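Next up is one chain by itself, shown in structure tokens, the form predicted alone.
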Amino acid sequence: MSSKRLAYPIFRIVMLTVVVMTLVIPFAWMVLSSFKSNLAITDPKQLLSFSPTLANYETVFGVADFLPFLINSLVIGLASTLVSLVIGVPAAWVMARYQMTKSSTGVLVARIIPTISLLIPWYYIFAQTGLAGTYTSLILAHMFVSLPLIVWIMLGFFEQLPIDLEESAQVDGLTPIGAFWRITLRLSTPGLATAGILSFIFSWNNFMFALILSSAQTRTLPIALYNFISYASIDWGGLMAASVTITLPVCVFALIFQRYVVAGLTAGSMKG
């Protein structure tokens, strides 16, 4: 029985350590190879001894200016959030009060459609509006993702709260609006921190809509990465300070609200 018990803990340590090596080894890699020069990155001899420099974020930031991919990235990605969440919470709220089970499915069939194959419609319809390659054009193509995640996300959380909390706050004289406002919302700020989380997450990473519907004023991080690669070679030092410039604002501001995240998305998980 004691070499029962002595083998899980070692099972769990040995199973975590290959999960954290897995996901942490390629980052590593990318940061350390974003301080060498690309005959360094290329050397195996090098991999944890070499000359280190700062040659790759001077290009970075100097020559590739990536401070307008940055502006880009941030406006297309808060903007596309907040409008989504101002629109999909409502939303949420409205189909687990009045338990719309269709609604909530077309949410989801939403959710999984292949959003590669509307890009072609979207540019068409961009194009023919006078909106391609603009903000407008690719913050509405994020919310057509963006959208369906927050609704599906706070759909659960809000069937997980108790309706009786809104029905004492009407007795008490709110409205059921008034009630949403300042009971269900405040209530629920875990789920609408992992929807906003999320939602900013795939945008910040999105690299297919800015691809097609992006032009040179509007173009996101994801593109800018794509500048390192070229026909006849690779910068392998700039593009690996490109990918740690915006992989690292991601999972510092990912690790710090973790714990919304987590109870965001456990919530669907713990209905009565």
The other form holds:
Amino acid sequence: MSSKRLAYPIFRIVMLTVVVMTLVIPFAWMVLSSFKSNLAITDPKQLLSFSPTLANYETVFGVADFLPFLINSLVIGLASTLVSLVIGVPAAWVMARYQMTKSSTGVLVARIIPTISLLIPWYYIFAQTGLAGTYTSLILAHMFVSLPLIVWIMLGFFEQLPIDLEESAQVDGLTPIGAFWRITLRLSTPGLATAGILSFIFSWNNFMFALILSSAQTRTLPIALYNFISYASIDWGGLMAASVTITLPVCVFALIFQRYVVAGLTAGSMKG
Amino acid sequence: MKLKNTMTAVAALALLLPVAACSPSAPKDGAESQTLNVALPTHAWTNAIKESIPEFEKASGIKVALTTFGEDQLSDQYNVKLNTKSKDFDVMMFRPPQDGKLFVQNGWLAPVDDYLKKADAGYKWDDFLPATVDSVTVDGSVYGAPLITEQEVLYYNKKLLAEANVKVPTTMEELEAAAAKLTDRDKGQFGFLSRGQLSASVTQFSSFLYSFGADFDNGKKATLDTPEAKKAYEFYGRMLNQYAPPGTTEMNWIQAMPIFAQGKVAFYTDVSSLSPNLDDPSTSTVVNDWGVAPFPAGPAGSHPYNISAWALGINAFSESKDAAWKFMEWATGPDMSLKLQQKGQSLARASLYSSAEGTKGFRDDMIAAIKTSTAPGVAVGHDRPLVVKVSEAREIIGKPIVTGIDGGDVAGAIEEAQTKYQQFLDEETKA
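Counterpart to the form predicted alone, namely the form predicted together with its partner chain:
To see the whole picture, the full complex is given below, headed by that same chain.
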């Protein structure tokens, strides 16, 4: 009896440990390494006992001057997310309310095309129109991914919202758009938060688009990371400190919006 | 009404945002013809020449705009942008062994033969090491000026050798005997290390292959299964299987070099350009203990590769080719070469290695190793097969190496690699 009762808690603890360790160890290694000298990073004996240094962070904000890249990433991430929300949310609502399945499938196609195959035509078009290397080209490129993402998240969300609410609002004198604006949108905060944060994180981490489409003035953080890797030498400490710098804002951002995100992801299953 | 206004405002904002956001951009098209766009990798050479660029701008009246990228990212830039005939860069630094043939075949590099004919006598084109000139020559035309040279050398740990009373080996047999003597797994000490990762190992394996008297191919026929090549494969695999730290099949220099730098390995074969890492106290515990020797001799003698890892070329679509050549002539000329060599670069001009001025920044044993390796008849001008699809070829050739390290059936793996590589060559020559 007692052994059976014990089996589940033990199983639970073991599984939790395994999962948490897998997720946390690389992250912990990164954070620890960012406070080590390059020599300490490659010495297994100094895995946990080492003399901490802030030199790597001084490199990141001093010599490597990460601030402009941080600003570029923020501008591009926020602008592409906001514009995508402004366009994508009403679009998703219309598609949901009027069962526009062909349109929604069309949007999905944009998600299916491997984005790398678009880089050459994009670069060509942007270079011909003089937009290559500008914020505009990067924002548009990121929107190509974030817009379908937002449409599809919101599509599912709107379909779950009872249509009765909008109908009774119309009985009370609101136009359909008024009902969307005053009723549906207010009820969709969790969905908006989920869509917004996922779209922002995508933009923040995107490497491929920025590699080709950015210029020296609009370079983003993921590209700047590679400044620590040069031919025949790698500054591991600086690389790790820069990685922490990149990860931190997203972590903070995600923690703040977390409850909305979780609510958004489970909203459908709760209502049924 | 109110609602309508709000919606209009939102829509207007949506349209304006992208336009407003583009203000801090810099148009880069050829409006000012005297701006020269130079694309460089993050490399010690780049850092060294940066300081001197104002001198060039002053003397020539040409403004230089530098863009720097990581090695692979730079290659990605070229592959995407030159596909659209981009004029984004005029001067481009490229890797002849990895990209040269592909870029020339695609028509992305402009030949510089005419410029060389017209060049000032003081430029001394014949001073460039022959093996490096070969690496930028395709079908008789020259497509760039060689910059950085690299040879495979034998790094060793003086302290470990002295403790065991072992001499620096000069042949493969001596190397194996010494590595066996110096391997002590209980102490975490190992005799030998080199790259073992599928694709990365091929370049460092190449010198072993040449020194056993073999090569990857003879231009048309794969030669991976000759008796000499088989012996080279077996030797390299055995050395890493028996005398190296665990996990070598995942090791490029990024993983291997730090193990040597931590003082745990007696012998390490890799490229000469890694030595600054060993001299830097922030990355190395063997600053005073490492030594370097020429590549050990196999049955066919000592034949390390000597390649031009990087070269400067001109974008075929550039509209400022004359200015681009001016920059190249200045950056690779005798004066600037000497200046950069003194800052620790290993450049492609022969005269730099025979003058006291040119070897000032080098350790004596490194200069001796480079001189021995680059002597006529010793060095081989390629460290990977001379093909267009280099990455694909490397993966085929690397298979038997990995099999050998894992202690598997090398003979069988060689047979398979030979067949696949032959098919690869057939397709490549057909195209």
